[in-house]
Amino acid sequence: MTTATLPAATKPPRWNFPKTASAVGAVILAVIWLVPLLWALDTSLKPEPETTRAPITWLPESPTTDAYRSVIDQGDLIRWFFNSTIVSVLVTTLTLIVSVLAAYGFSRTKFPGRKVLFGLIIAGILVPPQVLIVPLFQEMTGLGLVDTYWGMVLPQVVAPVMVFVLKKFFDGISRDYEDAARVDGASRWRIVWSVMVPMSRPILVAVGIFTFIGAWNNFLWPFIVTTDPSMMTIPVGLANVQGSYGLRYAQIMASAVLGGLPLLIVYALFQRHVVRGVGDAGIKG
């Protein structure tokens, strides 16, 4: 005769306060980040008289895209998007090349003054970009690069913080991989591009995206170095359009939405790589 065994009583799940607090904090931060975006989108779809009406309402009574049509009609938006894309892609590509080579040199080679030079690069992180505006503009004027793509690109290529991040990541990669490559007859140049770069793909993607976003959003330097409307980037062009029609909230918000939409698309496509790259940099750095 067999006796039935009663199932063991299951303990109720214990409340994890740190995990719950983290989740609540993340939701609060997400709401704080999303509310301005939703408000910009909401305002851009309102008629101009409704944007200044009191009390303030979230949903427009009569949604319209007149603000977007006005912004597009009053500016060469396609040309500005093209300019921003060219400048951002060139800045990102050159910054990655320069930063990878510099970071590898500081991480893997020994030469006199290496620590002093790396210290100067770290100190460069503390220098505000605005301090260099006048000498950079004089340099671009002397080289005849005002109102050119290269005039906008070259001053943005040097990124000390990216060199520091990549150097720390390279320090965490075992030298055994390089030794194995040298045994197979690989040169130092081949080691960089065939060993170090593939192993650093997540952090390179993260660095590339942050650099692209910074170049796309850069207003001050393109504003100073360009006077030809056909060479303006999105932030500069939209700022000029806003100045031409005065303080109209719907059109200002429409400009902000149009200028930020490509960045949202880029981040949505590469979000996983950004998170992984930042996480790997934090672990190995």
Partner chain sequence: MAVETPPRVTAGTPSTTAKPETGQPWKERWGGLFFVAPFLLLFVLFMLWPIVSGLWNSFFNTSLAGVKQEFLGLQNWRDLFGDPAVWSSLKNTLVFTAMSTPPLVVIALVMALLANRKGLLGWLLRFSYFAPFVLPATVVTLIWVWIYQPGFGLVNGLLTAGGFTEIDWLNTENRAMLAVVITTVWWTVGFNFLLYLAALQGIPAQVYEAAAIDGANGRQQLFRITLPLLSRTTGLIVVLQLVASLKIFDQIYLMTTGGPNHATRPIIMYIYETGFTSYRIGYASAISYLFFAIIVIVAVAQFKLFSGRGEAE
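So that was the form predicted on its own. Now I'd like the form predicted together with the partner chain, please.
There are no partners or other molecules in what follows, just the one chain.
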């Protein structure tokens, strides 16, 4: 391209063609990634007969929100949405509190057996939650926590990775701030909340967002520990939708769109934190 005519001495050699090509490639890839979502949205706005027409059509001829209305009228989706919100908020809050305290304990205090305990918890990172479903379900039956919020929440709060990531982060915070706070008479408890937490806000936001997404989307455990439809979360409840709606695709896609929308919005709002947080937690951690 035109680069060749520029004086080579003043500008570093650049090759503009790949830049344009990569932008085009990037956009094509983005479109491919968006098509399934758009197709779902598209289907959900069609009247039922239009969804099963043989040569597929893109835009709905007579767009309608009937599918959304009937899905919402059935009522379950709102109930599941409510359950998902409660479960995800509880999981996120408790995970953050419990992990911050543990990370502080391992990073800044000394007590007998601290290293062994930390090693044990780190080994917990290797334990796939899927391995525990059978004994955990028995335990929940014994505790009477089947079909309860706590039954869904408590096992998800145990996140050894969080303790590990936060401990590493705390290790990197200079002790000078704490010493200053101590001179002012702050207890260690106060130091956690008024020194460590404010100083690690970006990573806590990122960890919090990922915990929230993980909890909202968790399928296997809530699926196993709930049998009562009124206690189900969105992912679990929607699993039965295909069966109960039969072949009404517009309604199925309407519930898929409604089930996916809340997190898409959360993500669009917090994208910056998510991207930066992955860097902090994943690469440096």
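So that the term is clear: the rigid core is the largest set of C-alpha atoms that superpose within 1.5 Å between two forms. Positions refer to the first chain, counted from 1. Note that the structure is predicted; figures quoted are calculated from it, not measured.
The two forms, fitted on the rigid core, differ between these two forms by 2 Å or more at the CA of Y68. When the rigid core is held fixed, the Cα atom of M253 travels 2 angstroms or more between these two forms.
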